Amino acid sequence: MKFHIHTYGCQMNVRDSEAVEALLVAAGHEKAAHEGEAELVIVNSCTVRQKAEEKAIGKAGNLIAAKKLTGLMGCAVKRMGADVFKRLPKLDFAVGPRAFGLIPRIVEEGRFPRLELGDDLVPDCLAAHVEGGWQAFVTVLLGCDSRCSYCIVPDVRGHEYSRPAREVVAEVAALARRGVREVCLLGQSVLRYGVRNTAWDERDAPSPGGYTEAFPRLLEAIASIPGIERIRFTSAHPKGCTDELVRAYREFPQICRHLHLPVQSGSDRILAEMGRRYTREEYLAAVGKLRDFDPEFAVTTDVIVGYPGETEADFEATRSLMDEAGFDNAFVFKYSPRPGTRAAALADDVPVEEKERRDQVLLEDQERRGQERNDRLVGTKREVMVEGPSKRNKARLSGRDGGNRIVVWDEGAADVRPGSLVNVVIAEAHPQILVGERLPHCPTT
């Protein structure tokens, strides 16, 4: 059977979709060149915001109307449960985010409709990957126990579970043997790896370097794998920005000097309401620790505007924190209440128009801030991993430096292939992109 997977949401969903693709191919099915020729289409859903959930449900409805064999997977399924079949009466099957490993069996058995939520099931297929490619996502931490007031993730992705380090290291080593050069380690709050999980054993990650914290020990083990040139990870929490993490950045050049560190608000009052477990001062101290180590260290963030009760003073506190932190990039979201969260019981009292205004103000601030940060890189040499032709100009190549900044340059050399490392001198800066020239006679690796 030919299949296609349509993915909404975060990197965790992208990774889950890839695993399902690998499982279906292993079961004898064929990936369709495009959705139109597929007999089976699976929609991987997101429910972090109402708009994202509605997009996924709408897409599934369109596929059903087109007489496709249609499956829905992911976070929206777990949130809705059996009600998903009330929204989509002719849906063939639905699986939660921890039950995606069952999809090949569901398709083979053909007993529809079918619902598998998975609850806190730990999939036994987390190491399934599609053949080919030079970069890969690797899930190291499932679920979340933080219970931020606005967030539905703990309800839909379950309790935290840290995969044994021996499994993660074996998976990365296998990927390296297949030509993968860059891995991105995934977890809802990845720096909590090994903090709360009885399945994780300290013996899983011996540390010749003397690391005592679980995640730096895992980084040390992965950095020792031949062929892995770059290690990234997301998403982080300020309390995980420890001295041992900074030491790992310093000792292992494979670890990219970029951290996505969601702040959500710059107001201590709102942070406390959100249950974020840090203050403005503590957040800025975490950023300062990274920048003291390397002034060019790239820090990106997520921010919510219009949280219930957010005043103009709270909003201005967020603006000032963002300037003080000097973010390299920021993703701004307008608050959207999610059923079952603590915040959903509060009055959504910031008008839509005001949420939109605050959103635009922060985005304009970030354009200025991004330009200032990138201007400082003009004239510097960046080691860039090639990704392929630029999306906007196919005559140029594009890639990312260690700070996850997009770099583009003119390139006519036939020896440059995706996954190659090249040196580029930055000649021109924009808020979200750097333009440069590849150093002559610089061999690719």
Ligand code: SAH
Second form
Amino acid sequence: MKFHIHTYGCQMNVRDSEAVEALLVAAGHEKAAHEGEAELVIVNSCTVRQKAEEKAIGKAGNLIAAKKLTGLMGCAVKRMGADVFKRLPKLDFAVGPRAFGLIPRIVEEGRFPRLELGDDLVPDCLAAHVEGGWQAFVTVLLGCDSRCSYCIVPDVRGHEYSRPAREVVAEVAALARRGVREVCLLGQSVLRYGVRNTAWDERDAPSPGGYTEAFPRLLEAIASIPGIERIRFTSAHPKGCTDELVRAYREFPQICRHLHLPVQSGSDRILAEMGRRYTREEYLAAVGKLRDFDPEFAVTTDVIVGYPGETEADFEATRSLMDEAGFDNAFVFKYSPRPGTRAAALADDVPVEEKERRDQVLLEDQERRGQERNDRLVGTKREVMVEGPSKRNKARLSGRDGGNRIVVWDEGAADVRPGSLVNVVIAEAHPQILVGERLPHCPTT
Ligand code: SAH
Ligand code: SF4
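Swap state to the form predicted together with this ligand from the form predicted on its own:
So here's everything in the complex, that chain up top.
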């Protein structure tokens, strides 16, 4: 059957959709060239904010109206449970975020409607990858036990579970043999890898570098896999920014000098209410540690505006923290109450227009800050992994430096394949993009 998957939400969802694609292809189905051609369409949903959920449900509704065989997977399914069939009476099947491995069987059996919310993963479903490509996401930590007051993720993605290191290393080695050069390790709070359940056992060799913390030790193991030229991971928490993590950055140049370190707020009062387990000062100390190691270290973040009770003073504290941290990029979210979370019991008392204003102010601040941060890179040499033609100007190539900054340049006649590393010297800086000139390949550098 020809199928198409439509994905909303975070990288975790992108990864799960890719695994479903691989599983369906292995079961003899075929990826459609576009949605119109597909007989089966699966929507992978997000529920982190109400609007995100609405989009996925709306999309599934349109597909049902177009008489496609329609499945819904992901976080919104787990939140809604059987109610999903009240919203979408003609939906064919719905599977929760840990049950996606059942999709090939559900399609095969053809008994609809069907709902699967179980938390038991189908064996090996996490390791399924689509062939080809030079970049891959690898899930290392499932779920989350942090229970930040506003967040629905722990309810829908279940308890924190660290995959055994042996399994992760074998998966990355298999990807490397297929030509993957960059891996991004995924977890809601990925630096907690191996904290709750042990990821290492007696069959794993001791760390040659003497690492004792599970995540830096995993980085060490992955960095030694031939062919893996770049390692990224997301998302991080300041508590995980330890000396061993910095040591791993120093020892292994393959580990990209970029960390996505969601701060959420710059007000200690709000941080405590959110249950984030750090203060403004501790957060800034973590950023300082990374920038002491490398002043060009890229730090990006997530911020929530309009959390219940957020005053003008709290908001100004967030603004000043963002300046002090000197973020290279920031994603701003307007607070959205999620059913069953601790914050949902509080009055959502910041008016919509005020949330909108705070959002705009932070985005404007970030434009200016992004320009300033990028201006400092003019004249520097960046090592860039080629992605392909630039979206805006097809005559140019586009890629990312280790800091995850988008770099574009004129390639001329040379044949450069996606996934190869090139050197680009930066000539021009914009808030979200660097424009440069390709340096001739020099085998000795
Ligand atoms: N696990 C990641 C975050 C996952 S959710 C971490 O803790 O680092 C991605 C982002 O969505 C969060 O960082 C937060 O900024 C935002 N978010 C989560 N719940 C939200 C809510 N109820 N309203 C608005 N934004 C929210
Ligand atoms: Fe949500 Fe907090 Fe867990 Fe991130 S760490 S997924 S924000 S509960």
